[in-house]
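Read the single chain below, which is given as structure tokens and is the form predicted alone.
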Amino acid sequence: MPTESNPQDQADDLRDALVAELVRQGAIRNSAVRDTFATVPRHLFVPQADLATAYGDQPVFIRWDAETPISSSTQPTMMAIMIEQLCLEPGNRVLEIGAGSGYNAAIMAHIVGDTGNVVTVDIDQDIVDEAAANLSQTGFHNVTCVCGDGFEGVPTKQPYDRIIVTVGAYDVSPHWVNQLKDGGILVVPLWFRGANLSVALRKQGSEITGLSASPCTFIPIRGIWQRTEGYYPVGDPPDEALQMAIALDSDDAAYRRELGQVFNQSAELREIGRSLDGQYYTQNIYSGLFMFLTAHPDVYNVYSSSESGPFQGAGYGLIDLDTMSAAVLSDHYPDKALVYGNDVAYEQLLDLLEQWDELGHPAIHNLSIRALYEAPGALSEGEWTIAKRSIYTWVMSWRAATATSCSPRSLS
């Protein structure tokens, strides 16, 4: 008669098929982030959560305030991915920003062995104690958990060869790049007008220059640098009728009461001579289309709960302020846009779209970044300056695809 099989033999055949569908979807490139996966027995770190759940695709949530979580163990694919941006090697010093459960920091720990080590900090004491009774029920010894703000890092054990933020920011604290090693690497997911990018960034003398950069969704970071960014609704008071709303830094209810005036416009569906089919972030999340509209200085996106109105969903919007005109793009209408007022909005997409055909639609990882201390005296050709809430300033431009594995153990 077959037997049922036990507990662990589940979790590792489960752990197996994860590191499998993690290996199929390219998050994982390298042998030692496989390995290291395919050892690190993640529901121990998550005892609140199932087998299935511990091994599927997916975040498990630990911590909530009310109804909002607080925070989680990372999705596996997002998880690897930024491992994978790290670039991490054997006897490396980690800091981490955001214990959670402590699994993320016992995948880096077994990368750096025995002569690494990882600092772990976050701002609630019953988390970090939880993340260490888990490192310490596992074996990984070469952890220390902190409690604190992560915005400040942990000076105290500084420098670090790498550092890790695994909530969402909207800016590189200055604590984190002063107590990185010069040559070191940052992975940080970062806000840019309501696209989010885990972006990998080398320091290097006066600049830290973009590596990679990589779709995700995280959990805000709180403490002192709690994120402002969000959807803010379309009008002041927010316009009901509408039922729009606009990724902005911060609230600005002036500029929400202009957007108010541009939007109860009406709308016309005017063509655009191409098709967008499949470059949408809801239809391809590595299309390079929203950060390649950036190059123009007022590209949000934009978002309509509506489901009688002109515009509805997810969509990029053009604003010209001065004549009262926009132009949207969405996934409803691939060849067409939704222009409101004269086409002074719609004409300058319609050139914008001319350059992203002549660029051949580049992808997330095509995308360069630099963050620059003091604002660059000239770009060079193809570059743009993205605004942004920053200490920095924020120089993009698009490059030749790179592989994103900096190991030579690389999966073949």
Ligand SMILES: C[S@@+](CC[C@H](N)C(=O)[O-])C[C@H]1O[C@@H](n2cnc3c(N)ncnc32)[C@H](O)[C@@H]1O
Second form
Amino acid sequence: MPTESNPQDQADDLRDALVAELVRQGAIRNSAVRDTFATVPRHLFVPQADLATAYGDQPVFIRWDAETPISSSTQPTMMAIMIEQLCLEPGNRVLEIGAGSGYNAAIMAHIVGDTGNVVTVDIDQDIVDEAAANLSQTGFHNVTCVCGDGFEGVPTKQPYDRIIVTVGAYDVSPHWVNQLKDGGILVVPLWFRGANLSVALRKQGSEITGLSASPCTFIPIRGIWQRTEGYYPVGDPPDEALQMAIALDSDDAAYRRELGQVFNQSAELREIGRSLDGQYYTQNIYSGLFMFLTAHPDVYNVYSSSESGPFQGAGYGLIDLDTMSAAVLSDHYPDKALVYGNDVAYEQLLDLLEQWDELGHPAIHNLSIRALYEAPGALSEGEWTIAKRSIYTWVMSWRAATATSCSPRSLS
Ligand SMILES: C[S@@+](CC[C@H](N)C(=O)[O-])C[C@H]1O[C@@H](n2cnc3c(N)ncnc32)[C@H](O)[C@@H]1O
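Please show me the structure of the same protein in the form predicted in complex with the named molecule, now that we have looked at it in the form predicted alone.
Now the complete complex, all chains and molecules, led by this one.
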């Protein structure tokens, strides 16, 4: 007669299955990371979840503000990708911004071992207390939990070999750069007008240089650097007939009003000389086209919920306010653009698609990112300024395919 396995065996089996899936997806590339995920018991950090949920590849939310989640144990795939980006070594001193359940800190503490340590900071004392209790109960004594605004880092424990930010940030805090050792790596999720990217950066002198980037989704940061980036309605007041929203760093009513005028013109469908079926954000976030378009300063992620409007769902709009023209690619029309006003934006969009062809359809790992502290001088050909934030200006360009930032140890 089959016997029911005990909860410990069930947890071990589910954890092994999750690790196998993370390896299969390519999220785990390094045997030390694999062995660590196979060892650290996630279910003990998220006791509110049943075993299947704790070992499902999903975030487990642990705090809400009304309906909005404000703390979680991050989705394991995303954790693995970011830890791979961080290139942890035994003996590293690590700072984590956003303690959450403490599970990610435990994973890092296991990799850096007894000769290293992890400091994790969270903005809420009750979350810090819970993370500290989880870490103590599971025997991770090389982690220090601190309450504070992670924007300021934890100066009393600096310098760090690695800093990982596990909450969506507006920019790189100067405190993180100051507290990182020269040659150290910082991994941080940043929002670029509709694209959330986990960006790995290396500190070299006073510069930080992009090493790798991966799509991600994160709860936004609270505290000193809380921001209002997101999707804002087009039109001022919001245009009820259009029901269109656009991804912006912050609300800008004058800009939204102008956009309303552009998109209130009649739209015409025009051929784009190709079919982009399957290349869109909604269908394939890892597609290079999503990032290629988002990284261009004149292209905005747009969304329409109108049932009677010219398009429904997600799209990319190349907008030229000087000529009051726009050209939108949407899931609805894989081989056409919706053209508003005149041909100027449409022609620019065709040029952009041609550039994408010439570059051989680069994917996310071909994206090169620079963070400039000083005002940028002349940019190189092919470089675009995608965001000017309060500390850094973010510049992107595309390059030929290269391996990841550090060579992963092969899986044994
Ligand atoms: C996605 S959760 C953390 C995930 C965690 N590292 C894990 O996987 O177990 C993000 C955390 O960041 C915290 N947080 C938000 N803003 C913060 C800030 N300014 N400083 C420190 N922590 C912050 C939240 O309270 C939340 O616990």
